[in-house]
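Listed next as structure tokens is one chain, alone, in the form predicted on its own.
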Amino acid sequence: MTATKGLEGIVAAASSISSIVDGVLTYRGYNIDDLAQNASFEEVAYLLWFGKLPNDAELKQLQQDLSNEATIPDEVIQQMKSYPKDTNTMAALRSAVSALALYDGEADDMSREANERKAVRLQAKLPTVIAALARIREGKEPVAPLAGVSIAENFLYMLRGEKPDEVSVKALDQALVLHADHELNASTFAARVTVATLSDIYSGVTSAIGALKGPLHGGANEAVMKMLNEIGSIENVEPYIMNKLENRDKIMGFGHRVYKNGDPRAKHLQKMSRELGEMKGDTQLYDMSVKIDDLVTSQKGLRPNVDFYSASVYTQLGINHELFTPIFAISRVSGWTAHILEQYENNRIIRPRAEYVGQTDQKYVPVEQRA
């Protein structure tokens, strides 16, 4: 046995829920593209878990299946309340997450349907759990989710505590449909390891949200913001990255292991970048984060991920830095429950082996006799 680092090139499932090939993401065989520029995130999210896009009575019964559903216990709400108010966002939206379970009666279910209407209960409530959060630490009262509206839109009115705006919402939106699933990516493995034990889907996405919390994996598009909070201005950008350059610094938000000519969905996030700035009248951000993205593909080659523009996006939409890994989380708890229902469906127990590369023939000696 020979291991190979990080299981890189490794094919460790099959899956019929989306791929890459040659550069080209899709979902259940639809190009990123197409489904960022035409379908919303509940019709994704649909897509992910049922295999097909939505008709019209489809699409509306889960929608208000979603809406019935986002509403969260009291209990989980006092719980929030009770974390320390310096606690990291990905560590009490696991907390919140893994609480969720002990208010569902239907936690321990393993059918099929009754996944199924956990997957949704999750997707309706991991937005409630995140805005909650997020007021709760600036010492404001939850503001409880609208009936009848996206996800999107619900999760903006819950932050704000008001309606926001069309282009806001379409913003965030097409964002979610970016995010939602991609291929066997690390907190998606993470869920799946776990449910092929035979655990809960709870326990599948708490350890999917370990996972992302991680600054390699959901927490880049945090980083991102801060390098453009440090850089300040435009006048700034050229000196700072040739610095981190020349001391070979890692730049976050650029290149991908599966992407070898460039991430396919960040071209829409830098639109959106681009909209959203010319919107409020101050193109700074996308400025910015152009020159970069010019500076790092012509320097040394690695072209922007999709964590590099949600940045600025992100920070556009009035969103605090510490919710864009969470954010990050509402979108891929679509496709984590997703894997989950299809490991269930064809399940083996994930266990690979490891390479051993420590001592041998050891004999043991008596505690006395040891130098």
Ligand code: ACO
Second form
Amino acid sequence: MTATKGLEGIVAAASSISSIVDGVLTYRGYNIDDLAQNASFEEVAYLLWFGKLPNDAELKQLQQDLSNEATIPDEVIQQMKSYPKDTNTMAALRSAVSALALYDGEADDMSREANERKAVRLQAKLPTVIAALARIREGKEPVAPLAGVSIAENFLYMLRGEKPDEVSVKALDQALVLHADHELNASTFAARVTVATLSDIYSGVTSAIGALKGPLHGGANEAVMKMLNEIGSIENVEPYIMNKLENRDKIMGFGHRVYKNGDPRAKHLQKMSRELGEMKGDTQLYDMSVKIDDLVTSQKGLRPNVDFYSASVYTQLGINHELFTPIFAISRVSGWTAHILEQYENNRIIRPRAEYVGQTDQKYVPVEQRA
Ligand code: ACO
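For comparison with the form predicted on its own, please write out the form predicted in complex with this ligand.
Now the full complex is given, and it begins with the chain already shown.
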């Protein structure tokens, strides 16, 4: 038995949700470019869960269900208020989502219908939880969700406490479409491993949030923003990046296990970043990002992934970097729950083997005789 480090190249599940073939990403057979330009996030979530784009009545029903489910129990709000104010936002989110299960009477109902309802419920509640966490940290009261508006609009409204402008809503909605699913990425795999024991959907999503938090996965967007802040100006880009490359440090937001010629989502976020900068009349963040992109591509042959330009997009939307990875979770919970439903449909416990590389032929020695 020989281990494959990082399971590279291992096909660990059959799935009909999303695919990456020759660098092309599709959700249920729809090219991500087509969806990014034309679909709303709610349409994409429906597509991931139910395998087809919704008709008008189905979309309206989903929007209604999401609206009905968007509030969170007061007990969870109180609990969030007791979290240390300087805690990592993803750690707080992980705890809050786990707590949601305690107040869901259907948490352990394993029927398909109940699990579909819980997928919608988790999708509806995550933005409310994250906006509440952000406001509580700032010493403000959480804002209750609005009825009859999109997830993107509702999230920005709950965060800011006022109706957001259309450009911000459209940009966030498109970012949510782009992050919704991505085949067997680390957090989705974590969710599938957890529920393959026939544990509940909340446990699966909690595991996934823990995996997304890491800087090699969803946490990279926050790390990109920290890097942009450290660099500070366009003149500093070259010495900063060259120094990192010479020291063989990782440049966050670059490289990918599957894409070797570029991440198809990055170009949409790059365009969004440029447009938002031009609209504000300040393209410094975008210009710095492009310069980093050019340098890392030419020096190292590494291309930006989905996390790289999303950092400047979210900053230009006025969003604090601590919320970047939680926003990723607002989108990816659609994919996680779609994969969880798929796993339950044709389940087998996920239990691989390990190549043992430790000592052998050891003999027990009583404690008093040990050195
Ligand atoms: N900066 C500098 N060098 C890099 C980077 C990077 N961002 N990414 C990979 N490399 C180098 C590695 O050091 C390695 O070099 P070596 O062969 O000389 O040792 C080579 O490229 C291959 O990289 P691996 O680490 O083997 O690639 P792996 O598939 O294991 O990891 C990963 C992929 C985690 C995305 C990696 O590229 C990385 O750490 N990138 C930065 C973090 C990041 O942006 N993560 C977000 C990914 S997208 C997402 O999860 C949403």
